[in-house]
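What follows is a single chain, given as structure tokens, in the form predicted alone.
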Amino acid sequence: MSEALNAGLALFVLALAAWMVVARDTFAAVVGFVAYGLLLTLVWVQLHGVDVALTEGAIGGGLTGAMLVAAAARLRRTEAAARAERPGWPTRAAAALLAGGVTAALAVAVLALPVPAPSLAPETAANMGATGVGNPITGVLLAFRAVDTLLETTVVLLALIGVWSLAPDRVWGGRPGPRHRADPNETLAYLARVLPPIGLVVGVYIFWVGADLPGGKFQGASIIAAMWLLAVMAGLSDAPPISRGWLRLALVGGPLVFIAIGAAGVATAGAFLAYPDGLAKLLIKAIEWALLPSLALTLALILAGVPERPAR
């Protein structure tokens, strides 16, 4: 049964990947992308990568899928003209050759890997106890590969700045997205009242257990951001103006704490983002607590979109 499930997942993933490539309708391709992300979540579960599965479901299929749905809605007016244009056979042949070349190069690179592949897993496992963290994924991301995690959080913040930079000058500093309004007696308004308290508890729980079990800041922040966006879509809340000082401080607060703890490691442990003996878990949790609200706000505001309304 397990082999049949794995084979079925592999076939579905390949079929959806092909569908996204050949689909001419943007919305259909986006729906395929969301389903593709959900299937990848199941694939990672089968590979016992539950942390990666949670991230794929929250960020890959969830947040990115929602952003692509919004983009597809904005492109509806120009999609008919774009669909009418078909590239000539030289362009299609060149694209096919390029895709085939990239595929062949990847295949050669994978097949040329040494057997057994070089790995730092034994050294990592031997030193994991020094972090005081039970979840090896959290330990690796915030101890042995902490610089990568710092860069990831910085890239997400820069992506938000890139979204804001698309705003017209007349509404710079205003509120992102349209002002949503919904009938208070409709299902959306009902769900926006019932689900956020539950989602907030679930998000904080997934974040809290991330030190010892699958979970963490990205997964918890995604759930919290989704609950806030649900309230915004139902008209129960509104996005704050991006010119607010407290908002900008909250956005940069997490990365700044991360950088400050990393810089302190130079003086206390001899290297950037190194932790003194006996304080590793405490500092890792401090970084995670600082990053949670920053990531939740950043992800929510990226999805909220470009500022479209004046602050008042």
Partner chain sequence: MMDTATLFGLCAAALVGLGLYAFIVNPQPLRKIIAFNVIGSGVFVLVGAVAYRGGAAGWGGDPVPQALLITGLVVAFCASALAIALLQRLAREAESVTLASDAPAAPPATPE
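What I would like now is the form predicted in complex with its partner chain, since the data block earlier showed the form predicted alone; can you produce it?
Just the single chain follows, nothing else.
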């Protein structure tokens, strides 16, 4: 039963990937991408990675999908001309050969994976007690490999700075994206009033249970960011000008707390990002609480895009 389900799932995923290659209309390919992200979420569940499934659903399929839909709608007028540049058959044949070769090499590697599989799970399990958290993913992300997570939050911030830096000089410091207006009696405006309170609770819950069960700050922050964007798209709220001091402070606040706690580890536990005995869970939660609002705001502003209107 489960085998048939997995085989069907794999076929569906491959069919959607093939659709994204051949679809003539870019918008159709983007819609395929969103469905593809949702199916990948199921793949992650089948691979016993529920935390990864939540991240894929929220960020991989959700936020990336929303970004692509918006971009495809804006770039529609340029697509027809670009399509005419489709390479001739020799290029396509060479590309097919190359892609087929890469797939074959990877397939051979998959079939030749060592038995028994190498695993860090026993070591993680042996040291989980020291972190005080119950979810091994959170333990890895914020204790054993905390440097990765620190760099990751920095990358998110750098991406936002990159997006902002593309603003024309005239509107530097202004508000991102167009001002959305929607009929207050439309379904969109209705949903933008009904959903955010529910979404906010769900987002904070997913964040909160992340210590012991699947969930965490990135997944929670994505949901909160999506709720805010819904209100912006329905015209109920507006993106703040990016020159605001409180905004800048909120963006760097989380990473700064992370770095400060990491630096304190040098004095109290002998290494950067080391936690003193007994305080690990408290410090991990402190970092997560500081990161949640920063991440939600950063992700939301990345989605809102390049500043387009003067602050006024």
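Take the two forms, find the largest set of C-alpha atoms that superpose within 1.5 Å, and that set is the rigid core. Only a predicted model underlies this, so the values are computations on that prediction, with no experimental measurement involved. Positions refer to the first chain, counted from 1.
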(message) So that I can tell if S165 moves, could you say whether its C-alpha shifts by at least 2 Å between the two forms after the core superposition?
(response) no
(message) Once you overlay the rigid core, does the Cα of R92 travel 2 Å or further between the two forms?
(response) yes
(message) Is N185 displaced by at least 2 Å at its C-alpha between the two forms when the rigid core is overlaid?
(response) no
(message) Please give the CA displacement of P114 between the two forms, in Å, after core superposition.
(response) 4.0
